[in-house]
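We begin with a single chain expressed as structure tokens, specifically the form predicted alone.
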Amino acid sequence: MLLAIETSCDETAAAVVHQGRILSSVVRSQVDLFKEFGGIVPEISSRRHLELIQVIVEETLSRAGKGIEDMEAVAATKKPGLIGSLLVGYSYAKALAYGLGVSLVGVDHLHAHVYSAEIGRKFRFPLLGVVVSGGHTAAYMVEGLSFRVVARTRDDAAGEALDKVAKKLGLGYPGGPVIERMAKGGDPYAYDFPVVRLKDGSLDFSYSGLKSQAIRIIEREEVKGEKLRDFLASFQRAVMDQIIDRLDALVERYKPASLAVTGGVSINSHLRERVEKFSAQKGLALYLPEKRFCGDNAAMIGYLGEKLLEAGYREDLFSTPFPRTEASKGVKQFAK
């Protein structure tokens, strides 16, 4: 019986697992409270998730009907983050280790997006995962608990590219669901915007490019009414294209048997059409998380908590949380 905890951004999340199975999951967002700000201020973000922390996990241990002194391990967000955000939930879990005498396992948030489209289901190995969110833009080779970073953003991450066009249009944050929402019915060719490749053959990611020619664009002419419609879908189309050229790409290169692609942008309908079409088209086996499972949450940290426990690893209460994640390209994982 596990108890998972989630603070490497702006979403105070716990949960309990057991055995695969998500008894609860309990997601406290501070979306509203950055809406003025247009994006995340780190140190308020810290101190909310000081509020929530306490009254988060006992609201989670309550619905799956357990007590604390019925938690067995406890599991935590190690890396990568906001640090200040980190600190809070990894030395939460330390203490209550500590306290109940359990086993204290760290989690990669990134590896457990991945690992969030296994859930209810099982992987076939070997797995391209690709992570798109606000903050990552990420695919790995995955096979069990290995981890290989074979491409990763440059610059801006998928998610952040959205959220700065909104941001500069005044659309609101976070931009991803705007966009999505207001593009609706909009011309996605009405604006050239082009598929962004790195000139030295790289199959990293980069959106640094796409979002200033967009900011140009805004900055040069009035979008609004319908342009702004065909403009959104222009936009959302180029940052969907490069994601589709890449996995093109890497599936030709690495020959997945199965395909995974997560994080907070993949409850994008636009993206999961795609991606569908596209793994149908390549024969792979597809896995995209259930909607709920998207964005930050514990219980994805407690599933691969889980398997990380099962294969021996743990933490001694003097480890520390890291605001990136150690993974370079080309450099494998292992749990233990």
Contents of the next structure:
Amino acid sequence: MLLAIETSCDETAAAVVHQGRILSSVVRSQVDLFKEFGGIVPEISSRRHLELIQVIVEETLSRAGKGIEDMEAVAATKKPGLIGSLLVGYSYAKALAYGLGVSLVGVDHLHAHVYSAEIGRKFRFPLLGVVVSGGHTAAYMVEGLSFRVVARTRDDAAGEALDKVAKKLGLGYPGGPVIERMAKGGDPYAYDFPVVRLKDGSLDFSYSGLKSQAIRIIEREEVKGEKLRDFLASFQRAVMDQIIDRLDALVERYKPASLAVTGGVSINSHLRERVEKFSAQKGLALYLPEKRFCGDNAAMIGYLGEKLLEAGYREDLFSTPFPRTEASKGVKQFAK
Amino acid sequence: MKILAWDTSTAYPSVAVLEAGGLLGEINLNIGLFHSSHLLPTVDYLLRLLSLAKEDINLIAATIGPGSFTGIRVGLSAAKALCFSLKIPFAPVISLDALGLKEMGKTAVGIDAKKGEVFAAVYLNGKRETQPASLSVEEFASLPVEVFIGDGALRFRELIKSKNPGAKISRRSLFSAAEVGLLGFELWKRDQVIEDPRKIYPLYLRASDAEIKKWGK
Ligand SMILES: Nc1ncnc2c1ncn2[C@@H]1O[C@H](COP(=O)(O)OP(=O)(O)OP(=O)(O)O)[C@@H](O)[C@H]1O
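Having seen the form predicted alone, could you give me the form predicted in complex with its partner chain?
Below: every chain and molecule of the assembly, starting with the one above.
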């Protein structure tokens, strides 16, 4: 049985996981703190993690009906994320494992997002695992615990594009859920945002062009009322178009047996419908995470953490978190 | 009564173990802000050198600030987890108090707060006389004291000399875990330790830049 901790961004989260089952999972979002700032402030987020970490851990243990001495290992997000935030959860986890005399396993947050889609099921490999969130948009070819990045965003993440356009329209933060709600019933083709492919033929994602195009429209015309609904429906459709476009090309190139679409944006019903249709057409098994495991959470950290432990992964006392990975935006090469 | 003590609030990482008020050992590393990677290995090594098990520790004493925000959080995250897993109390120590503890006479302790400020307080024979505060570098250098100590004193040595020609810059070490342990022991004797790790709080003395920009100080 293990305790998992996640503090890579603006959620303080903990979970108790046992043999692939989630005994409890608590996520405390800091979103409210950042509404006034229109985005995450790293220093405020780090402070909040420190205030909450012990509270959340105790709440998680009590919901699982377990004591801290029942924990046989500790898992924590090691990368990628805001370094100040990561440091709180990771330092806590490392000291906890040391104090309890149990193993610590460090987990890649994006790998964990991919595996969030396996909770309660069994992946069929080779898997094309896609993470679509506010900080990342990346695709991996996955075989068990081996992950190979096959695409990542060159600039903005998909969720980030949604967030920035919503901010520009004064719709608040985070933008994804607001856009989904307000786009309902709008005409997704009222505005034709074309799908952007990179000139070098790479299958990487790129959202800054689409975002700028949307912002230029907002600055040029008054996007309001009925028009706003159409605009948002079109923009949302275009954000997802690019995902489907890349999935199509990635499936052609890598011939996976199955597909997982995960991360904060994967809760979006428009995206879900489209990947369902896509995988059916391609004859791929599709895994979508339960809605509660789409956004950042510790259950997925614990779930993958258990697998890593079984495979023999351990962290030593010197280990320390890291802000980037090979799937981070704009990263071409990653030195371990 | 064994105390595990550390300071992670400055670029002078320091870990000590005390038996009541007596120092058993201290490890200081002149490596800058590497608390996240080095704090626990240092704790572990020191305990081994002293043939102690972590279960032998009865109290953790650590600096809660002011100083490096990240350093403080690394130290306090670890403190919360160790107190929770070992079921022992925590003694919160103000970083400035540890540095001022052994200076005689009237002393200003200053930790460089960056952005033209110094986290500072004034001491008389090791006892704090003012509330810790974030002062402008000028205010700090003009404090009416005989001795200045801390990385803020080193960094603004020239300004101190010009504003305060009679004052001395202390040559005492800036590694302070032994003093943190001593102050922690005092808190323990006075029953002022924290039993609930949820109630271990940092002392930042300054809001985040984003808040300062939005609302002023
Ligand atoms: N219903 C929705 N439709 C579209 N996007 C959504 C929806 N709900 C949330 N999002 C987006 O999901 C993102 C948040 O994702 P998530 O919680 O996975 O974490 P993150 O911190 O952004 O990134 P990461 O997981 O990479 O660290 C935000 O950009 C948000 O706008």
